[in-house]
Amino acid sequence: MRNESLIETLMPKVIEIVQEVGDFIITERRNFDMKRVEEKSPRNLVSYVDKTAEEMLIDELSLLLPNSTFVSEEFHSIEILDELSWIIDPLDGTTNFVHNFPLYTVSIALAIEQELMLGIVYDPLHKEMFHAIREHGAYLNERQIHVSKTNSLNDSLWATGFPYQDFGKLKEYVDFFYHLIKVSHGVRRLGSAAADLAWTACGRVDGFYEYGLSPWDVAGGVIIVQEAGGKITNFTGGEEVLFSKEIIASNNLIHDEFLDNFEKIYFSI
């Protein structure tokens, strides 16, 4: 079966699995026990909900593609992609979830021979299912979505996040944050990189940038942004983002202008 036919057959089944996991997350939030939160490292939280949701995803997705492997945070972290690789984050925005801040997502991507072919970002609280198939467009539930048409950095709204552990370039990062506030309509922090990318794809923000990220944080959202007409690069304008730990996503129209501003401050000596 050709990859395209395979993906089109898989998508509704993957969406159903993601919805089930989302329902589980919402149910557990109603009676959430803070005592069952662990701190893997300073400010990096994980709960039994993350772990159980990931087990659910791995079990169900393994049935769909028995020969597939997984890139994920809790149990199966690897640094390469096999022929068929699911890249999953069962609960992107765990800190939001723990504090009952109402935005967290389930993020899924499927890579075939190193290329992202399918992506889903699901916000279970608001029942928003962002999804995309390579060369088939991007959708929010049943409606096709597109990036914004903002063509000037001065008129743009951005999303960002801040690292939990890697503070080596934090000063430069904050310096640019200060600069961006002054030359744009503002910067928002949602607390979920997957949501940041999904919101870029549907035009709620014009772009998103962050460092200190892992493949499972961004994979699902990357293909959604691309299929919505956006552009994805790392901090130097290169195409590698999954394993670079950094990302810039935009509506494409303002990408170069943003990158010029960013490089002058972030990489300043």
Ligand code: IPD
Contents of the next structure:
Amino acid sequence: MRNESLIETLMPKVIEIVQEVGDFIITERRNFDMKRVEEKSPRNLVSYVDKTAEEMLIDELSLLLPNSTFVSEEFHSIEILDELSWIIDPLDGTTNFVHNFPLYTVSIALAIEQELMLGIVYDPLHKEMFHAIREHGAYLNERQIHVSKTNSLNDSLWATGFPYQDFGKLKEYVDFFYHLIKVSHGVRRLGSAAADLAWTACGRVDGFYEYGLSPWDVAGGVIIVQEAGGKITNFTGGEEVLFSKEIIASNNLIHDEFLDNFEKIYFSI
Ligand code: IPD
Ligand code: CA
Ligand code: CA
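Now that the form predicted on its own has been shown, please provide the structure of the form predicted in complex with D-MYO-inositol-1-phosphate (IPD).
So here's everything in the complex, that chain up top.
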């Protein structure tokens, strides 16, 4: 109960902070100079925009909740949750941002005693604020959202992502992709895992799967999907997704059918 009222009080303030960071990202994009892009490692891009956005979030969220700690992509990329942890991706879809491909997001989650309690995914270009509080439903701006009602793989549309670095399972992954496009309405690659999850939550796609992800890519979107009535598992159907580096999100109705197809091909070798 104490946590519940704490989170309800926090949400509008966190939304305001995220909006401010979104405005910063859009403003910087207008005059963005490719020369300011660095490679953290091959194909893993970053710029001052990611770093400054993360600093802004950490400064403001620390003021809001002084005892909290951070798991975040640029400065706190540890994978341990404390009693009160923010899990932050300041700019999810950096490759899109750098190429001016118009979809990137800010993703924030708050975990209390290791449980995700609040999630936000903000697409600043389209002014879409997805947000959810545990057991209070999921919203897109003011409107409550729900996952789709599609009840067979044949009628479903999927989103996925491809790894930039860990190519260990790429062959199996592409084999499954080849299979999925023949037994569904198709597969999209948005370039922001947080958007993939948010779009699953509001039914634009029926599900999303990807491997090689970090907790900050998925934390905000996971609770939004769950609160919109969806299901989240790892590739073997287990519940751990924050640190498992693999995720399947769906509208629940087609989760088992997807998993059956996936396991047969992905784990066949
Ligand atoms: C990436 C995006 C992308 C996914 C990558 C992530 P970043 O995050 O979420 O969709 O395919 O695996 O690393 O680097 O843009 O924050
Ligand atoms: Ca990311
Ligand atoms: Ca990022």
